[in-house]
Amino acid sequence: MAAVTEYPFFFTWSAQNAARPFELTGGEGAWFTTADGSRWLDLGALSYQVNAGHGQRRIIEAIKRQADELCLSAPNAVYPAKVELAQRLLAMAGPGFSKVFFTLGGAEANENAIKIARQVTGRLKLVSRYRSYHGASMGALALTGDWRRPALEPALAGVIHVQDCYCDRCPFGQRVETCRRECATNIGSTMTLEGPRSVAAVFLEPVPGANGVLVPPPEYWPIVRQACDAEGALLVADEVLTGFGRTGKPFGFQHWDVVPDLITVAKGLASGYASIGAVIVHERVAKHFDDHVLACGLTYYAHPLACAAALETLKLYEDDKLFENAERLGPILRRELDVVAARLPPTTFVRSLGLLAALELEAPAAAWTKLGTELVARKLSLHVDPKRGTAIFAPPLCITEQELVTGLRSFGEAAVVAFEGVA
């Protein structure tokens, strides 16, 4: 493989001469390959999307077949592939989401939502949270509370950070079994700090999931929608990461009684085979467009490609049951990993929904870098993130039992000489 500094392209995220790349030539299932001839278990779902896993020939066919049959369109022309993937992502929300809006992937979902949010309420004001991750485009990397957006400052205004349902670690010093429930309530005390009825939407992902799989308390997302419906502010579930069965439901929100006014999707949404997202929207914001114009658009609006893979991908995971499948291995997959942190130190903590879960432990930066020497070593692909002190496991739903012990088994024992005196 050639030196970095010899690709005429950056690579995202790093010091380009930092950067560490890979050549994927294909894959089969929870399996990608690598040009070396490597055959790497995939247990990050490359970055969190193919929910679906590879090689999906269903997903491949039904996108020669829409180019075939037509491959170019307009933001507002009409095709069935369209028309049935938006009906299939409305029954998926559940009653009373009743409009779709398309768009390229996650970053642009979220700035449409705020664009829906600012245009129905006529505020300014955007609640999110610190470890969060919404997306790289300006408004959404606002948004978003993480490393990545500082550097970047100033971007979009009006937006107010809070801190998060961070269990194991309570910004507010309390433990979750004594808690009010903080972390939501303060939600609500901000916006009324911020002036009465000036927020226009709150963006939460129903569970942090590349900053940490911070899983609330059950009460969470009530509180939450509570405080919105006081102050007139929507209520926006990102489900970009934990939407499409991750978490072992179509959307993560629905685990708990909670309704929020506006979701956004990608990722899972077509499985990585083409680029779309969407902000699927209750009918108490869309009427407001019923007279109003709506101030969003984008020339590859439902690009017939991405929708008839969208559509494909929607039907594979219903005829495989993969959402079953990942609700069936969640316990497995803390199972697995609460086996691993008895081997580390006393201050490892497992956190998992479904199949998304983090392992977090505090260690001097060389020995997360030897975890990841010891995972390559193994050829095991997944998110570990020495910034936050986690490793993050999001693998393609259609992984078997087998694939997933033996690979968080492998895993462990990367762990075990990884953390090896850490204290």
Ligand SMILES: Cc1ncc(COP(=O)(O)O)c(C=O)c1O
Contents of the next structure:
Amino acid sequence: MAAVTEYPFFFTWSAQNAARPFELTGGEGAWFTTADGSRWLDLGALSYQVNAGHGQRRIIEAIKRQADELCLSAPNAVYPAKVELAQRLLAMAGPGFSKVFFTLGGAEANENAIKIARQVTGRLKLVSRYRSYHGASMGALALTGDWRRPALEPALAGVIHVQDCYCDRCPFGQRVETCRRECATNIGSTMTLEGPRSVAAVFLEPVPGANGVLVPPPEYWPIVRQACDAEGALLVADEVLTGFGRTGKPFGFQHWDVVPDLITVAKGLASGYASIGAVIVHERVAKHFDDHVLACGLTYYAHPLACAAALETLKLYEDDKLFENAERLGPILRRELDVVAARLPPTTFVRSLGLLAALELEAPAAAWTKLGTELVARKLSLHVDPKRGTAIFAPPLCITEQELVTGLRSFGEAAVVAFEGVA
Ligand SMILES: Cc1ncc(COP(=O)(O)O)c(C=O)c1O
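Let me have the form predicted in complex with the ligand next, following on from the form predicted on its own.
Below is the entire complex, every chain and molecule, led by the chain shown above.
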């Protein structure tokens, strides 16, 4: 491989000298291969998007068939894959959802959700959380609360960040026995303090993913829904990472008895085989645009190749029962990580929902770097964030129980070596 700086393109979210490129050549199921002939167990679904798994021939063939039939499009053109894809997304979202706005990825889905919310409510302000990631475009980055935002601020006026549902390190100083769900009620109070009925929308990941899999208490989403109703603000579920079976249900919000107004999706929609995202819109919002101009548009809106890839991906999820597999394997992922945590310092936390899990441990950066080295030696790929002291697990949903257990036990060995001596 060439030296990092010799490549004629940028590597993302990194000083170029610190980037760690790898030569991806292909893969199958839960595994990918690199140019040196290695097979890696992909416990991170590349960038959390390969829900259907690597090397899925039927998605690849669907793209080829679509390329032969119709490869070019215009935003208002109609063709079967576009219609059927929208129908399937609405059915997955549940009763009341009536329209889809297509995008090229997750940031753009949130960008257009911001615009829809502002147009429908006539209000400017937006509420999101500190430990969140909503994408890298200006609006989505303004919503984002994590370390990626400050370098670009001020990105978009009117965004208010609130504290998180971080039960292991409660920002309100509560313990399970004393908790009064302040993380949820705080959103309503913040909206009131911002000036009554001034917030257009609250953007939440059902489970903040890349920021540590912060699974909310069961009352969280219903409390926020009530607060949004009281303020007339829209509730947006950013399902870019949690959508399409990741948590064991089609969408993460479906774990609770709530219906958001907008759902933003990407990643698992076409499982990374094409670049596509969407905003799924509830009828109570969509009807506004029957008589008002929808000031949103993209040249590559619902590109035929991307629609064909997404449509086949959704059919594959259904035929191979991949969401059910995620639901079944979720407790096994949890069990194995609890076993690993028991061998690590007592300040280790495990959080999970379905096939999305985090292992968090406050340890010196050198120990986390060592974990990275140990994982490379074992050909295990997952998301390790030394700065935030977390490892995040999100394997393809087609992973088998044996692959998952073997991979996690191997991870456990790597973690025990890396964190040896950490108090
Ligand atoms: C919850 C969430 N929203 C939005 C995005 C942005 O998606 P994209 O990278 O496709 O723009 C991501 C990406 O990781 C995400 O995790």
